[in-house]
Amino acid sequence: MSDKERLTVGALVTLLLFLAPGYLLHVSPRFAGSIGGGMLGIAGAILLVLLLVYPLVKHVNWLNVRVTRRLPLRSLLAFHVYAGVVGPVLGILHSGHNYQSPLGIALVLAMLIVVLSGFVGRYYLAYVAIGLRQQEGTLATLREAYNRIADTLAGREAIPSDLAGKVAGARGSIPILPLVDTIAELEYAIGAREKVRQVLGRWMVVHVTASIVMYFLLALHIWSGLYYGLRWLP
């Protein structure tokens, strides 16, 4: 993934999160039923019927192999990411925060799960990784350091001239202490930087349990648009 997609996906994501409670500033009851309105509404569950494209070339062999003979995978995933927060976003913009249907208002937090527990994966997954490698790395460093230093006050190893001078008036001058509360304090950061990794790596069953009930509450949004008539502005 690049810096760019991520900045991109970020701000769409924010900017989702800062919609979805914009019924505390502005409420539009005619808006859905609107042209524009509608036309939001039809482009917002085009892009998430369209989210299917990506996890069918997947995991169907057959379409995989016709598909990706002329569009690789990594830019059906790339449309992937960005259709599933953009759709979203045209379903806030389609509600004009008239949140008074308890179906309309499931379907919204359908989405959001949606959306969040797909960024989690995508981005902070690799992230909170990232990181963790980096932390591992700093930790074998100071351990290493350590055990330098405890041979050389056991006497098993020669003085290094860096420890030289620290140790000439007297071996406990050397600060061996800070560094083993440094060590202690980076496991427990590693530990729960790890914990937080197993929780949020079940990212994947919310986020297609999270899918199926989204698509459901979307099929019962269109089917009771259609069976109860559009409401259009004179």
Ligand code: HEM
Second form
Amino acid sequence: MSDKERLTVGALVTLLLFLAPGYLLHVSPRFAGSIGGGMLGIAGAILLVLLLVYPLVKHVNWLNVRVTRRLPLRSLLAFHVYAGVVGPVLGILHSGHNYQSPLGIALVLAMLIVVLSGFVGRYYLAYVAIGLRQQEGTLATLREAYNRIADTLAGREAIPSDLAGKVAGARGSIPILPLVDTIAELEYAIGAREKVRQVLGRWMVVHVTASIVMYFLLALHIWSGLYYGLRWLP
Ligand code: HEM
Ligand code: HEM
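Condition change, the form predicted on its own to the form predicted together with the ligand:
What follows is the entire complex, opening with the chain shown before.
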């Protein structure tokens, strides 16, 4: 995953989150059914269908063998991610912020859940994992320092030269209590972050379940759009 992808997709997700509740500022009741609005909706829906190429190629063996010779899964996933944010942006623009029907609202909500869970899986979990590794590294260093001080105080070990100055003459004043405090705080922070990681680790279940719901609602939405008539069709 490139930095460029992370930054671009992050910016697009932010745009989406600002656009989605735009009905607070602006509503265009007739836009979704107009030519321009309709085209945006159709373009968005096409992207949402095309991004399924990634899971299809990933799971369907004979497709996988044929396609990945020319297009690695990595590229298909990059396309999945870009189409997965651009499609929803087009869909929201198409809506003209005119959230009228329960169906339209549910469709938009399901779509946002899919995008956010995808974002968590693709970028945020890695970010949490890096932070966790750093904290665990610090904790290991602190524990080692603690053990050395404890051993020294117990007289089991010769006083190391870097501690000698501090220990000299005043064993009780070694900063062991602040050290114990810091270790306890760090252990607590790591535990909390580990919990976050476990919860977010279930992103895939949310991502896939919300997608199934979203495609179902999208199909209904398109059907009702066609059924009640596209206003710009003769
Ligand atoms: C990216 C996917 C799409 C999303 C998220 C989306 C969302 C919406 C929303 C929120 C509305 C506002 C009205 C409501 O609340 O029901 C709307 C209206 C509408 N959509 Fe979509 N839409 C999408 C794709 C499509 C497609 C592909 C079509 C083509 C058939 C379509 C046809 C319509 C029509 C005709 C209206 C106007 C209904 C009216 O004004 O009475 N939409 N859409
Ligand atoms: C509305 C748009 C989207 C839909 C419908 C969708 C749907 C799916 C589906 C069905 C899978 C297959 C899960 C499997 O392998 O069984 C998947 C995987 C995945 N999606 Fe999405 N997705 C969307 C947008 C996104 C976005 C915006 C991102 C990232 C920002 C993303 C990131 C991922 C990742 C990382 C995987 C799993 C990759 C792997 O480990 O194989 N998706 N998505």
